[in-house]
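Read the single chain below, which is given as structure tokens and is the form predicted alone.
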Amino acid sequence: MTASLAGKTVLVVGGTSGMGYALAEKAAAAGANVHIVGRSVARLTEAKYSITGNVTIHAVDLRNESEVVALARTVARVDHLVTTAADNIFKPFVELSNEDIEAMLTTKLWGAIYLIRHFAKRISPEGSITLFGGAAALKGSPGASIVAALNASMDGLARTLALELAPIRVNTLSPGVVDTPAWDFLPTNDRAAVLGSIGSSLPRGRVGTAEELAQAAFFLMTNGFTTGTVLQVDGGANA
């Protein structure tokens, strides 16, 4: 059964840019009451006023459990929880510091744990939790050791919690390389060249778009028979 999002409460963590923003925009267009969570007040404000629909913003640092507790008290009832939050650092394993690893762990893994811990009892029985993993969990890439480990942790977490939290549905969306602002650290010409090179190596012949991943997340939220699933949307990277 495909559920409507009209009038539903959708909490998108990491919804100020890229895939999270595209999903927030899509959910708002479908009539949902969208709550966007992020760290930057400026980016949250920009997102709120650039999305048409019912949008509420919350400045929260997922690395601080007390802030997640306060968020749960503010948003007392949720139908769909989605977290795209990640602080990815790509370096050879031997060059990663404890601080690098801790930054990645606290945002992606502990952030997801805090969110689920404090929102599980607030999610509708017909609702869902969607975690974002990544194709690195299945295909090794130099410099992505901890990113891969964290993406794999999302897969395992979703499969187990789909059993423990049932009938709430829990899934992981696993993107491949997607053209989002996450690549903006590269100069414009280098960015285009890197994404073009990666895209040409894929069966699909290009990298993904934020809108395509938002569409996949929308499916996971609204398809009532999908749970415990890792949905690969990677242009054939793991074919």
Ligand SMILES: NC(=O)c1ccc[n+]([C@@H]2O[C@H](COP(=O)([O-])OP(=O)(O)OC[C@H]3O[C@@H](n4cnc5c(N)ncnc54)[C@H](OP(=O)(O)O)[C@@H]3O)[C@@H](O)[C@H]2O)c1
Second form
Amino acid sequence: MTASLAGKTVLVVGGTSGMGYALAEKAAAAGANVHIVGRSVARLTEAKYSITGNVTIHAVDLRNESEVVALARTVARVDHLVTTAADNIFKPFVELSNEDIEAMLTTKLWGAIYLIRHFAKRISPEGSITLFGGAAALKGSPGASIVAALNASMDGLARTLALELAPIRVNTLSPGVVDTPAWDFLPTNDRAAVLGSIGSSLPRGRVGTAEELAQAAFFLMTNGFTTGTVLQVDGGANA
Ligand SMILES: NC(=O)c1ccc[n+]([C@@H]2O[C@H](COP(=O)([O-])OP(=O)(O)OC[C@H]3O[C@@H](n4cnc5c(N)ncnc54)[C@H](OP(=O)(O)O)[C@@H]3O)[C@@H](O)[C@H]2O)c1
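Compare with the form predicted alone: the form predicted in complex with this ligand:
All chains and molecules follow, beginning with the one already shown.
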């Protein structure tokens, strides 16, 4: 039976796309008051009208701490905070510019820091924080050096903050490759081939779906005894 989130407030940063969107849908279906955060007003509006339930949208760029401060004032109390936001750039390490690296760090690491800093005292003691890392933290992959370092930073934050912020639960979901709009930077013809080839190398024989990862995030959010955990949901990438 799916846990009820009736009367709970769930803030999904990155809830306009991919795994965040699938989670926002799931939380709304479970009765939560869902707040979705992203930068694109068009994507926010589309999410608001395509998800059934109680959905509020906020155009916020996580890279600006002042915008996160304003968001925290607007959404005064939260039960569950989730952030999927990332700006991943895949290139060989020696080709990465400081601007590339700064863009990645500012969204995923500083974004999570700003959110936790300004929301921790607004999250109910029975509530939770769910961060998104990724399988690159555990297994080397050429072109993913900073992505790997950032994903590992999410794992470290969850383990440490589960102690510092207790009884609030803090976990990281570590996806393997998942078919989401994050892969739309690939030319259409290459996209299916790349995801197909990665999928066929996995024990499950395919890449993941946003819905499968939303199920895992929903578990981390609602299971009251899970904290300080890095949950790998990766089709067996590290088996
Ligand atoms: N997809 C994969 O194969 C994969 C594999 C391993 C790990 N992951 C991790 O899983 C997480 C979710 O990935 P996904 O594929 O679901 O991503 P996605 O479809 O690209 O969605 C990213 C979301 O974050 C929002 N966002 C990005 N930058 C933001 C900013 N500065 N401020 C506010 N919102 C921002 C985007 O909205 P706007 O652009 O409108 O702001 C969008 O809603 C990421 O952390 C990613 O690193 C993904």
